[in-house]
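So this first bit is one chain, no partners, the form predicted alone, shown in C-alpha cells.
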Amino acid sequence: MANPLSRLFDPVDADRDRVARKYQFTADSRAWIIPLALGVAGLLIGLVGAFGDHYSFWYSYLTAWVFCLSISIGALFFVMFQHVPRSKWVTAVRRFPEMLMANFWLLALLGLPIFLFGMHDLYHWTHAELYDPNHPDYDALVAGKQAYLNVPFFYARIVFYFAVWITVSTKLYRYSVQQDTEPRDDVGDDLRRVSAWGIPLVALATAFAGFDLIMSLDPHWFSTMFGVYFFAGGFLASIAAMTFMALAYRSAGMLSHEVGEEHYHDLGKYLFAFTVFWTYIAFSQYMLIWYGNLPEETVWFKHRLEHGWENVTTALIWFHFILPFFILIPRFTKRIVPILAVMCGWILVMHYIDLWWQIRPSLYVATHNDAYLDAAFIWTDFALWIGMVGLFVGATMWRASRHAITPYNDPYYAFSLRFQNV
C-alpha cells in the first residue's frame, strides 16, 4: 500500500543508469497545507499583540523572522560550500538545503511589515530628535553614525542583501531541479561557477545584515565579529533543519535506500563542528570586549548579565554548547536516528533562544521602560514564532511536492548512494 505522506514521481527522460530505484519520491502535494494553516493562525493570533504592546510585538516579530532568515542563509552557504570542492557524498541529501534556501522570496514578503511599519518601534536610531542638537534627547554618538544609520541607506542595503540572496539561491535551485527532467553532465560546472562568485557576495550581505538587523537595535554598541557570530548561529541551525528534514522524510517511508546512516553520520559531524565553531566565535567576541573594557562595547554584555538575563546567558553556555558537545562527540550518537533527531530539534530551539537573547534586551535600551528590563518570554514570542515557522515549513514542504526530494540525475548521485565513512 502506498505511503499516504508521499507520491511517486516518474521522470519522463531520466537516465536510468543513474537512478538507484525505478521511481523517485516527492512529498505529498497536500502535506504543506497543515503547517501553512498553523502559520497563518499563529501570525493572526500574534497580530493581536500589535494593538496592545506594539513594542514587544515588533521585537517578537523580528526575532521569529530573523530565525527563519538565518536558516535560509545557512542553507545557502551549505549548498555553495558543497559545490565549490565538488563534494559528492552530500548529493543524496542536497535537495533539503536547496529547498530551505529557496524561501528568500517568502522571507522578503514577511519582512515588509518590519520595514514599512515597525522601523520606528524597533530601531531607536530612526528617531529624528536624536540628531537635533537643540533637542533634549540629542545623542552625539548616534548622530555621529548618521551617514550609515539613516533610513534610505538602510532600505537600500536591505534591498541589496535580498537581491544577492535571491539571485544566487534561485540560480542554484534552478540548475539543480532542471537536472530532474533535463539531465546533463556539465551541470556541476554551472553550479560550481555560481557558488564561486556567490560565496563572497553572500558573505558580505550576511555580515552586514547581522549588523543592520540586530546590532543596530542598540546603536551605541558595535562589534566587528558580530557578522561572523550571526553566520555561525544560522549555519548551525540550517544543518539541524536539513538533518531533521531528512530524518522526517525517512520516517514517513521515503529515502530509506537513498539516505542512510553514513549521510546522517556526516551531518552529525557538521552539527558537532559548528556547535564548537559557534561557541568559539561567541567566546571570542566576549573575550575581546572584556579584555578591551571599553564602555561603549561592554554595555551590550552588561545588559545580558543582569535582571534575569544572566540565567539565559548561562543556559546558552550549558545547553547550546556543553550538552550538544558531549552528546555529539561520540561516533555512535551520530548514527542513532532518535538521538540525532532530538539534537536537531534541541539546536533549533537553542538558536531561537540565542536570537531572542541578542534582540530582546535592546527593547529596554530603546525605551528605558522598566517593564522591559527583566528577562521573560511573552505570548507574542510563541505565537509569532509558531506563525513564522509554520509558513516557512509550509513553503518548504510545498516546494518538496513539486520536485523530487533527491537530485537523482546528478552525476554524483550514484557515488552518494554508495558513500561510506572511513
Second form
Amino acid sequence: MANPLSRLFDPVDADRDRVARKYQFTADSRAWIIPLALGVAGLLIGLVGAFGDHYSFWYSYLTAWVFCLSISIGALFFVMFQHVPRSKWVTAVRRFPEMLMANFWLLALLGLPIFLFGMHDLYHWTHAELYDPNHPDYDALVAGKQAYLNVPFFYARIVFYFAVWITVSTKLYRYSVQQDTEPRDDVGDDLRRVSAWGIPLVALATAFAGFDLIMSLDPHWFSTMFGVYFFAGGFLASIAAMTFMALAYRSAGMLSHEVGEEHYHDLGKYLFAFTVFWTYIAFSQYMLIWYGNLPEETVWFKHRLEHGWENVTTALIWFHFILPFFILIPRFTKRIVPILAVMCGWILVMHYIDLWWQIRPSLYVATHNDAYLDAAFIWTDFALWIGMVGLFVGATMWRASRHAITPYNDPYYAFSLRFQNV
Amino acid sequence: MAIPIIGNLLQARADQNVGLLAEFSNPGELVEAVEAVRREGYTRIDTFSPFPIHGMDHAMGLPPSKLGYIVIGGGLTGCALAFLMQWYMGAGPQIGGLWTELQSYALNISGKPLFAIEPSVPIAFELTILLSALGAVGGMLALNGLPKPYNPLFYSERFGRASDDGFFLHVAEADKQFDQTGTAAMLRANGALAVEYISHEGAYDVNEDGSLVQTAAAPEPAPRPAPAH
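Please could you give me the other form, the form predicted together with its partner chain, since above is the form predicted alone?
Zooming out: every chain and molecule, the one shown earlier first.
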C-alpha cells in the first residue's frame, strides 16, 4: 500500500504498470531525482543567504515561491477552462497542466517557512508599532487597514486559499487519472461540474492571494486590478510551462503519434493570446493610476521608474510584450518546435522578472535602507529560484512517472488525436 | 467615370465563372476529382459545397491565405494613425489654414501634458482593432472576388443545391488546358454525375457524345423606357 505521505504529492496511487507502454513515461523512471537534487542544492545554497542579509533572503524566497505557485494556479485555471465548455482538442495534452496543478501540497510545504519565520521581514504591516498611536512609527494609513491586514486573519485567508486550490485540483486530478484505469462514461459530467463551481472559488482565492502575498508588501499602496494582474502572469506562465512539457516529452520520444504540431499550434495561440492579455491588464492598471495621479497610487510606479528599475520596466515592455507579440503572430512560429520551445522558456523567464519587479522594490519601501534602493539581481534570487523550480519540476516529473502521460481513456481522446486547425 | 470601371471589374469577375460545372455525389468524390483534375494540369478550378471540406485547401493546392498580411497592415496603420491624430490634435505644429480647427483639442486637463503616450494607448488600441477588423472583412471579400452581383453559374438549376446537398467542381474556360468536349469527358471519367457548360448565354447540359442541350437561357435585357420629353 502506498505511503500516506506520498498521497500529498500525488493524490492517486501509482498505476503506471496497468497502462499501455505507449502512454507511459518512458524516460528513466528515476529522472525526477536530477531536478529534485538540483532543487535541494539550490535551496541549501540560498539558505546560506538567510544568515547574512535575511531581508534579501526572504524577498528572494517569496519571489521564487510565488513564481511556482502562480504556475500551478494558472494550470488549475487552464484545466477548468477546458472542462466547462467540454473542449475536445485539449484532451491529448491535458495531462501536462494536470501534473502541474497537483503541486499545491508541495507549495504549501515550501510556503510554510514564509508564514512561520519570514512574516516580520517581508510584511511591514506585521510590525506592532505601526498601530500604536503613541509610537513615533505610528502609521495612520496602515492602522486604518488593521481590520484586514492583521496576522491571524492573514493566516486564515492563506489556509482558505490553499484549501480551495487543493480541494478543486485534487478532485479534477483524481477524476482524470482514475479514468485511465477505471473508465466510466460520465466522467466528463463530474469534471465539468467541479470546474463550474471551482472557477469562481479559485478566482476569488487567486485574486486575494495576489493582494495578500504581493500587494501588501507595500501596504500603503492598493490597486483593485492587482488580483487580475497576478492571474494573468501566472496563467501565461503556466501555458508556457505546459507547452514546454509537451515539446520536451516529444523530444524524449514520448507521445510522438499523439501530440503533434496541431496541438503545438493551439497552445501557441494560447501563449500569444495571453501575452496580449497580460499586457492589457498590466497597462490598464498603469494607465488608470497615471490618469488618476493620486500620490498614494503613483508612488508604487515611481519606485519602479528610478534607481535602475526603469530599465527593468522598459525590459518588461519589450521582452514581455512587444517582441513575443510579433514573434508569436505568424502561423509558422507556433508550429516549429525549436521556435516555440525558445518562446516558452523566454516567457517563463520574463514571468520571473515580472514578479521580481513587483516584489523586490518594496524592500526599500519597508526598510528605507539605501542598500536596497538600486535594482540588483542578487545571488539568492538566482539560487532560490533554481532551487524552488528544481523541486517543482522534480515533483511534477515524479508524478508523471507514476501515471499515464495522456488521458487516453477520456471520451474525447480520439477526437483530440485527429483534429486539425483550419 | 467610376461606373464603367466597376462595371468592367464585375464583368471580369463574372467571366471567370464561364466554363464547365460538374456535380459529384459526396465530398470525398469531390476531393478525389479535384486531385485528378489538377494532375491533368488544370489550374483555374473552383469548388462549391454546402460546408467546408477538410483537406480541400490542400487538394486544390491553395497557398496559405494572404489575409493575415492585410490584417496586420490594417492594424499597424490604425495604430500609427491614432497616435498621429492625437499628437497632431493635442500638441502638433501650428500650420494654420484648414487644419486649425482640429487643433482646438489642445486642452489642459489637470496639468497633464498635451500629448502623452499613456492616455493615447486606448484610442490607438481601438483603431488598431477597427482597421484590423475592416481589413479582415474587406480583404476577405476582395480575395474571394466579392461582391459578384452577376454570376452566370446561377443559370444552372442544379447549382442551387450547392447550398444544400450538391458538391460541384468548376473548370474555367480561361484555363489553358480547357477543351469543351475533352474536359467534359475527363470530368465524367472522374465520377461526375452531370456536366454542364455555363456561359453568359445560359446553361447547357453536356451529353456523353459532347453535344450541348440548352437548359436555361439568359433573360433578354428589359427594354429601356423611352426618355421623357
